[in-house]
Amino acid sequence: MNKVTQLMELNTKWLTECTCTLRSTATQGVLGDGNANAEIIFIGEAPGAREDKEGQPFVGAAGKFLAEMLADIKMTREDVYITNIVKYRPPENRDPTTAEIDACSEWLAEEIKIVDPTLVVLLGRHAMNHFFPDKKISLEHGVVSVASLFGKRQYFLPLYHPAAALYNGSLRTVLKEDFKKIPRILKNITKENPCARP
């Protein structure tokens, strides 16, 4: 079965499985986005108002943001994959809790194995904290860490999310500079690591 049938079924089964409370006041769960077969998952914090009504991560303001770096690495949206850690949008644009975090914490996981990238993207504190609790993103951003993740090693890469850049230009420069260190990142992982995807 390929990727992209697997990811279908697991979007299936959780849409309907998903034990999150978010459900009842989101308009429907925002599924991950892009290419099956990529070598970058960025990871999110939670749908906004735009992704909620759209179905789609990132397709506001911080989507736009996030698309014109991509382009400056030479890349576009069809060469990654984008998720969040929460599938639905908490109310007002709230932080999600450490629960609705935890009831799609599982749904997260099964797509990041199903995916299977050389690199993890996290963007924001939150998605951060996910994988490394006592980690700060003031002290982290641009910094590779690896850990295991379902028995093999993992690279992760923490940056500022976009929403919060726009509204800092300090934060934007700052975020803009780590992002271009992404194709470096890449390959020095696939140097270190002939196993990683090329």
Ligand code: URA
Second form
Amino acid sequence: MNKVTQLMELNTKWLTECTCTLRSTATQGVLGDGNANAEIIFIGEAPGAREDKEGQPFVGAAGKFLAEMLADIKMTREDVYITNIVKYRPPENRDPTTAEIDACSEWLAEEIKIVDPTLVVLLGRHAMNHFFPDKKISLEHGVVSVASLFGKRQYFLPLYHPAAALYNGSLRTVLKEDFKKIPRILKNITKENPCARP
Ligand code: URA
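Given the form predicted on its own, state the structure of the form predicted in complex with ligand URA.
Now the complete complex, all chains and molecules, led by this one.
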């Protein structure tokens, strides 16, 4: 079965089975989007108002900024896969709770296993702390780390969240500079592991 079909089946299953309490207030589940065969998966926090309305991740102001940074490295949304740790919008865009993150975590895990990316880019502290609970985004942004994920060696790149950097001049500059490291990082990973991707 190809990855697109696997993701469709996964989403059908979790849209009915997910126990996240945010389902009662959200308009709909916001599913992962983009290229199922991508080398890079971007993982954000949770849908905002626009995403909740349209059912697609990162389509609001933060999404526009993400698309801009992708264009800077000669990529588009269609080249990458984009998702969130939480699939339903928290009311008033508050931070997701641990229970809400936990309720969606198996869904996310299965999504990552299907896409099987070369690089996992973690957007913001919530996404980063889901995988690395003790790390601080102010220290780890732009720094690649390798960790075991589902029994496999996985490369991670934490970045500041585009929404946090959007209206903060200095964070914006840092995020844009970190983002530009992505092509070199991908190249180096492939060099280190020539058999990692077909
Ligand atoms: N912020 C996120 O973390 N995810 C989205 O989908 C939109 C904004």
